[in-house]
Number of protein chains: 2
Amino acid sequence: MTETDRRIAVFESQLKGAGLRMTQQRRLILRVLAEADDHPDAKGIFTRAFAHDPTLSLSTVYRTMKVLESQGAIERHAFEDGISRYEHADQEHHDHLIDVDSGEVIEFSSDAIEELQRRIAAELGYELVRHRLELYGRKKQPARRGGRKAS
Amino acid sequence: MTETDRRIAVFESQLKGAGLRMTQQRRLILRVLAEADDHPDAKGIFTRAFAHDPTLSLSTVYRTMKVLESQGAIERHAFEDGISRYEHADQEHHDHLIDVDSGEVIEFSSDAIEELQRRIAAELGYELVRHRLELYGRKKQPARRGGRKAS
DNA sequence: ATTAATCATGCAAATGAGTTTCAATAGTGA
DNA sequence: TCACTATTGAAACTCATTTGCATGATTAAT
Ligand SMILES: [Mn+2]
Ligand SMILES: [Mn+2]
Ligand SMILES: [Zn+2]
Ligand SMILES: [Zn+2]
């Protein structure tokens, strides 16, 4: 709790800077978003917020996301269905890796897979500013004694 | 003209095999797929090909990328604004770098990071399925002679 | 604390890519 | 050519996200 508030203090100084205002809104959906340890999207934190403050609305969830986003707080991603999911940016880059089963989303990060990409756009002349690399798959069976399993 | 026909006659043998019918349309649509170099939308495939037809419509467009997805014949990617563009699925395996400045998409592939992708997912439990990685770059001025350029 | 300035909010309406409904049309195999 | 049914164009619809607007809340200065 106390590195939730210290999050939000942070964000609350970066809107001041920014001739922007800290609201009970903008607290409460910072605080949902500091709590949670998914990838959920704006009705996910709608409804999350929705739970401690019944007046909130889900434009001001839109809004208050791309405020966020614009101060680095959160980082957006879209995965496969095309919406936007969202998860706090006070953490070290990392890639996904979604379930095609389940749709878990696993977060994984390896430097050789950065180096790699850095290397390749410099290669085609560019330099890297950012990427997107989602990795799909399916869960693997410990190997069984006897061989592929029947059916 | 003649790699473009024999797609088309390709196509036109697997629609057979599933119960469904070779049109006009999707002729149409499949020779501007053919024949384009680009990852155009939608919109961009219903423009080309309403230039031949104008009777088209976008809805068609938007139902034969469907059919033309399921039979393989062509690769849907969304790139960061969402919308999905497609190019045609006879060119082997090749990922994207978007230039930031210019919008412009360059394809390439490495061996080495589809290797990694593939090690990464196992060493996370898991069969890599599929995968999505878009390098986002900016271009690199050619190293000039006395540093850093001004201003 | 009170106020003035203006930022932010809730609600409803709008947007836009993509999908679906339905009557009419056009491939298909016989 | 015929009967069957997949496909089409047009319009209506879906759903995530955005926006206009009147009202309410936050801020820094009285
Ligand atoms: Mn994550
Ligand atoms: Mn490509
Ligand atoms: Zn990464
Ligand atoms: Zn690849």
The other form holds:
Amino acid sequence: MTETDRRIAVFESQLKGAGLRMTQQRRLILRVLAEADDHPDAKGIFTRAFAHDPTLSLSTVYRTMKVLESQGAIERHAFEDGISRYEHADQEHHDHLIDVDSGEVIEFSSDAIEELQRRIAAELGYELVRHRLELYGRKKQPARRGGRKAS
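Switching from the form predicted together with the DNA: structure of the form predicted on its own?
All you get below is the one chain by itself.
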């Protein structure tokens, strides 16, 4: 069984557990979501699925995503741009760097950051239960050579 098939099976189980029927449209949404290697929003999922089934409605995507989120199968991220983006909940812990110009979401992990967060919580008398770190940045432009032209 491929990773995509495994995720689809988990998603289907979550939807059935919530009492939803498994329609062809929902299966298509699940496949699009399981194959996503980015952080799509509901409209992005809709656009990808709509290419295969033009009878699909955006409200079906929203309802499906809401149930998957409530069941813990996906995580919703509301980054600074206000758009809710989704990712699989079964991934290893990671943090996000968001490019403020392009909106690209970059996943990263850092043992040093994880240790610092645990240490800060402990110094304040807490045991860290969970956290979410989002960094917002802009790609650095390479330095220009030669300086200014003389006039």
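Residue numbers count along the first chain shown, from 1. Rigid core here is just the name for the largest C-alpha set that superposes within 1.5 Å across the two forms. Every value quoted in this text rests on a predicted model; they were computed, and no experiment measured them.
In the core-superposed comparison between the two forms, the C-alpha atom of L135 has shifted by less than 2 angstroms.
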